[in-house]
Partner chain sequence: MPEFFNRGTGLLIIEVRCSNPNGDPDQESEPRTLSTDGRGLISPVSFKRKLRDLVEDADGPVARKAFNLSAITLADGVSYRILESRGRDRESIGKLNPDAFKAAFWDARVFGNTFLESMKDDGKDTKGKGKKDSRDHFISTGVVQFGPGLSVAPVEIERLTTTNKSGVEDGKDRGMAPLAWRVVQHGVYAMPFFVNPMAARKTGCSPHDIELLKFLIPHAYRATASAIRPFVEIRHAWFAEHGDPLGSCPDYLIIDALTPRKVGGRADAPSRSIEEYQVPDALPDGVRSRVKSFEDLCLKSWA
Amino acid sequence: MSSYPISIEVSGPLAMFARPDTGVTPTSYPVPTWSAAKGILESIAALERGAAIHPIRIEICRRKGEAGGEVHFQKYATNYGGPLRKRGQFNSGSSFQFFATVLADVCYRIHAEVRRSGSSPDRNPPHHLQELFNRRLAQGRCHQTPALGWKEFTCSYWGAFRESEYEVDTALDLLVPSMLVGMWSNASHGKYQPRFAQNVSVERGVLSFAE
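What would the structure be for this chain alone in the form predicted alone?
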């Protein structure tokens, strides 16, 4: 079977991959979830049918010459004015302060495969999607602005690997006792079915997603 790999490097000053158990004051996982990685890739290119993107590995990177081995968190507060406000706040036009614990100064290299998914009139949808993704990445084009979790945390960089500036943080080892994998049963057109993985490990800066 042919393989259709794709990859991207993304970085930014803030990121949020929210843990569902942290409720109204959300805290980020120390690394992106499978679904977050998929969302970043699909912000560049996606097909309605015939092919879907499957993240397989994330490399957590550091700037060359800097000490590694740590993930940095920071407090974040914003004035929320969205549709989830209480009715009184919504009617009066007022907002409320929203607190979170987010990741700071992140850089990731995301590796994925494009796989066939369902039927399509195209002869080879995975190849089509791979070519579309790579062409847009080279041209600096995207379907929507890539974000690091929350939409307001847009990437300061997204594109090809910057081998001369960043490297995999091989000093980083982590164990996440429980981690959300995704909210749907399939990579495309799935049913609502949250899935979690236990004892997820980051070894020498690499997080590999189990199949």
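Positions refer to the first chain, counted from 1. Think of the rigid core as the biggest set of C-alphas that the two forms share within 1.5 Å after superposition. None of the values given here were measured: they were computed from a predicted structure. First, how it differs from the form predicted together with its partner chain.
Relative to the superposed rigid core, G93 undergoes a CA displacement of at least 2 Å between the two forms.
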Given for the second form:
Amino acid sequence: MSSYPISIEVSGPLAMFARPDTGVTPTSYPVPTWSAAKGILESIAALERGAAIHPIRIEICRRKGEAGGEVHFQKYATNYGGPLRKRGQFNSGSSFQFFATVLADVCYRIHAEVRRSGSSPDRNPPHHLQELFNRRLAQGRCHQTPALGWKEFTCSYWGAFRESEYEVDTALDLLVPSMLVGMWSNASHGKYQPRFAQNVSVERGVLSFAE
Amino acid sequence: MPEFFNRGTGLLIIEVRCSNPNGDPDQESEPRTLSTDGRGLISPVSFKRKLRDLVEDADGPVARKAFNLSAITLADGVSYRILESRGRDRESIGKLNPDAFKAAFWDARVFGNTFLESMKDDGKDTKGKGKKDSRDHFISTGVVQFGPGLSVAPVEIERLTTTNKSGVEDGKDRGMAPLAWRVVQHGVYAMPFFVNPMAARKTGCSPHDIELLKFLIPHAYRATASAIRPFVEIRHAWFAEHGDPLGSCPDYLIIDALTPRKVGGRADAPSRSIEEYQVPDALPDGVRSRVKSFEDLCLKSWA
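Which structure goes with the form predicted together with its partner chain, now that we have seen the form predicted alone?
First the chain shown before, then all remaining chains and molecules of the complex.
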């Protein structure tokens, strides 16, 4: 069976891959979730049916020459004065303050496979999607502006690997006791069914997603 | 059906002198910085708020001038109200049908909205056939995304205590705010923004809405200056229109080419003036040829 790999490098000053257990004061996982990685790739290209993107692994990168071995967290608070505030805040004219803990100065290389998904009249949808993705990446085209979790955390770079500037952070080892995989039962057209993985490890800068 | 328009990539070059461009509510309004390297930060939320305030002040000089421009005049029935506003009545907005909602709020068309986030948990709103689909317009990704504004070099923060001769507390005839005046001595920030027309169909965003955004950007700080923010100046508001709705040039090529570089003093030391930076004033030919148009919104003349 043929394999249709795709990959992308993304970086940015801020990122948020929220832990669901942190509620209204969201805190980011130290690394992107499977579904966040999938979302980044699908912002470049996706098909309605016939093929779906499956992230395989993420390489956490550092600028060449830097020590690495760390994930940087950043406090990030914003004021909200819109109509979704609680009635008490609304009536008193108070702002809602939204406190979050995000990641700072991140760079990831995301590796994925395009796999067949459901039926399609096309002869080879995975090949079609792989070609579409690679063509758009080279041209700088996208369906949605790629973002690092929250939409406002736009990428400072998205494209092919920058081998001369960045390298995998081999000094980074982490263990995440429990981590969200995704909110749906399948990679496409799934039902609402949050899935978690336990004891997720980042070894020598590489996070591999279990199948 | 919204009119067709192309993808856009923009970059704001913002100079800050003895001002607080964006206070951190979690740090007693200290100017925001990245804890990793001390670079200054302006949140996208903060910048969008200033644009919303300018539009909401419909009788103010900026909005009045904008609304008289032919490039910005909207179709009949479409208005420039602001959704993210203190005075809005959530219940009446929740009753709007998709067309009325899209026609009402400029910021919802341009920046998207998450109005449904709370409504969907409201049992009475989710009952009834077809209700869910009819409320789909209450959650949408925006056409325009502003990214974090980051200073090119670390910033140095000055803290001063201010006094108030008349006093502000009960029983006091004078006041003092210890170390409350907190400003960035000098900094040059770069804030990217992106126009993605693929989201316009859902939000109802038109080219007129984007033209209004482009008109407002140079006024964002100048027309909202305050005691703590006397000099935050957008030196350049670069905007490149791609040759295609999906884009015709990688965003990073545009952004990297236009981001200032610190050439005076140490790169990791705070600056004292803009003379310490090399500020690009054009796109390289190889990048320029890949976009349809390129302009500095600060210099654009509006008929």
